[in-house]
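Next up: just one chain, as structure tokens, the form predicted alone.
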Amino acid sequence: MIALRYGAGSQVRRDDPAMRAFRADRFGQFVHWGLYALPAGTWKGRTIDFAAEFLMHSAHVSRKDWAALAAEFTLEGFDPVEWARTAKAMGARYVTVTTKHHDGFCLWPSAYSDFTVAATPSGRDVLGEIIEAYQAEGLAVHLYYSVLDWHHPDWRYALETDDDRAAFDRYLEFATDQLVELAERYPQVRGFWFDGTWDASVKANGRWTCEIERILKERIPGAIVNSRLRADDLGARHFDSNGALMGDYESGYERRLPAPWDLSVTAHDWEACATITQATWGFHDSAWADSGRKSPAQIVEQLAQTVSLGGNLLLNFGPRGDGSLVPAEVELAREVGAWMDVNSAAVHASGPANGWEYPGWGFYTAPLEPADASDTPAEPAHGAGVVHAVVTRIPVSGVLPVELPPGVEVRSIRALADGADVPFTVLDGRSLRIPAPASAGMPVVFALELGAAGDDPALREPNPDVALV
């Protein structure tokens, strides 16, 4: 065991009301919006097939030229109420919104920078309006903050000289002031999501990452902080050098998910973030970005896989430079929302189905058990109750094989969307077969009503759809 001052020091999973609510939400909306949405991947006639929010860096744009974009940030199409209603209709329960990305532009009128919405034609507190709109729709809000800052003169990638260290100390003081400002200006938010913490300069400042997490939680009791913020004494990120999670949940999964059979990730809370378009978070107006656009079925499959492993999925939207939502993203949200309208029981307040092995044709989820007398769920349910089978791949055999955990039997199966009974065949005490659903373009969810093996059959109603062979 390595002695660490700035490691996690504990493997205990948080189980307070804020964390239980975050865990039960399972589905969130990510919003990347800033000045990078204006050029949308193109600078001086040159389109760069890379993330739009990195354009300042990838096109080698000067600070002065990039700052001039603030005069074009006029918000003609910005409607935060529409954003919030789109997210809610999709089935998202929370939003994480960029307050400051790597270019240093702030969506709130920070007292510590001249590169903010206060310098735009409207001068509006864009972030405040977004928070108000989402909370009016009942969605929790998390604030994204990039520690990396290309605009600030004291930012350093590495600390090679005394001057570098002095400059970066000033930068960390600036970042601390801004984060305290955010917490005090918007105390109603539920959490903070950090990014831009991979450089050697930050990894050499585990003390600061530990201290700012403490400060934010003092300002907002119960605040949730992701693992990307943290570095320990030796520069380890996410997990300290002893293997303990730093922060309240792991946030290392970006445009990827754990393997569907990797149950090790269920030991802690985690969240994956995913793009809708090709490898870009900010709005990128190009055929390159559009070529990788995901379908609603792909999003639902990612969501089901995430929940089956005890994680949350944060799906990104990149509004256009005028603040309007991309129509294709609105349509995707509508289609995902239509699926969630009838299948959300397999997602919200659900998690891994303990003892149920990955079947190959889809994913199992189960309701979370209440932690106490409250109605807020906390941990995956065991034994009797219900398990949801989310069918994402229809076998050519037309049959879904199901292997049961020891001591569990299936009493009945119904389609979650319409409640229709589904016939099934019991092969032995540990397995059964379900006819695969017809392809409908979206995953189908079956609700498996469970009982403990050996229950007295006389106490149960006969099910004419069950065949014993």
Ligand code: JFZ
Contents of the next structure:
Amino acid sequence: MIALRYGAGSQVRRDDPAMRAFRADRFGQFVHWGLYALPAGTWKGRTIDFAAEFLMHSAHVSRKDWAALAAEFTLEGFDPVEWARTAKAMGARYVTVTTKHHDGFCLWPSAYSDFTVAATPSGRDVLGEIIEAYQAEGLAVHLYYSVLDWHHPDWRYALETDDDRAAFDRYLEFATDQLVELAERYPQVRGFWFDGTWDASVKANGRWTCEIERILKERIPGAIVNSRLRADDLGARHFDSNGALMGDYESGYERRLPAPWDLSVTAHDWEACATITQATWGFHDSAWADSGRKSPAQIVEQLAQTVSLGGNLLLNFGPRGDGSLVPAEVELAREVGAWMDVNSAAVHASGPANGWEYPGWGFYTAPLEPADASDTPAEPAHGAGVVHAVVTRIPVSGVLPVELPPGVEVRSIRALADGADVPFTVLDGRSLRIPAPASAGMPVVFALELGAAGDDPALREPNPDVALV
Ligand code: JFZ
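Mind pulling up the form predicted together with the ligand next to the form predicted alone we just looked at?
Next comes the full complex, this chain leading.
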């Protein structure tokens, strides 16, 4: 064990009500919105096939030219209530919204910057309106904050000179002021999602990452903070130099997921973030952005894989420059939502099905243990209750083989889509064969009703020696 002042410390896996709620939510909406949505990937007639929120950097736009975009941020199509309703209807239970991305533009009227919504024609507190709209729909809100800042003159990538160090200290003071300001203005948020923390300057400031996490949790008890914020004394990120997770959940999975059989990730909380587009988070108005657009079935498949491995999925939306949602994203949200209307039992308040091995044709999920089950987050025993099988790949054989954990038996199988009983064959007490469903275009979910092997309730006689109470 290396002695660390700014590592994970003695932190155990959180299991308080806020953390349980976050874990049970499983599906969140990411929103990337800022000035970059106006040029949407094209600067002075040149389209750059790269993330739209990087345009200032990739097109070498000066601070001054970029700041001039604020005059065009007119909110003509901005309807946060519609955003929130779209997210809710999709089955998302929380939203993570960019307050300030790498370009430094703030969606709230920060007292510490003149590059904010206060300098736009409407002057409205866009962030406050977004938070209010989502909370009115019952969704929790997390605030994304980029530490990397292309606008602030004191930002440094690396700390090579005393001047760099002095400038970056000033920058971190500014960031602290802004984060405290966010926590004080919007105390009803559930968490903070840090980004832009990979540069040498931040890695040399593990102390700040540790302190800001503490400061935010002092202001908002139970606040949930992602691991991407954190560096330790030696510059290790996400996990400290002793291998312990920093922050409350791992946020390293970006546009990728752990392997479906890698149950080691169930040891800690994690969240993956995904784009609907190939690779742009901010709205990018070009064929490039559209060409890799995922289908609703692909999103649902990622969601099922995520839940089966004990993670959350944050699905990104990039509204257009006027604030309106991209029609293709609204349509996708509607289709995912139609699936969730019927099948959300396999997602919300669900997690890994312990003892059930990855079957290859899909994913198993099981209900999370209720809060009062025990003081510690015990491994749920899946010899009783239900396991959901999300069928994402139909074998050419037309058969779904199921290997049961020892001591578990399947009493019946029901399709969530129509409640119909699904016939199955028991081979040797440990394995089943289910006829594969016809391809429905979207993953099919079967609820496997379980019992302990040899414990058929129909055959169970009351024990005369036990008083029935
Ligand atoms: C970052 C941002 O640069 C990007 O604009 C977006 O906000 C996204 C959610 O986060 O991009 C990253 C961060 C980390 C990795 C890749 C892109 N990574 O760990 O592979």
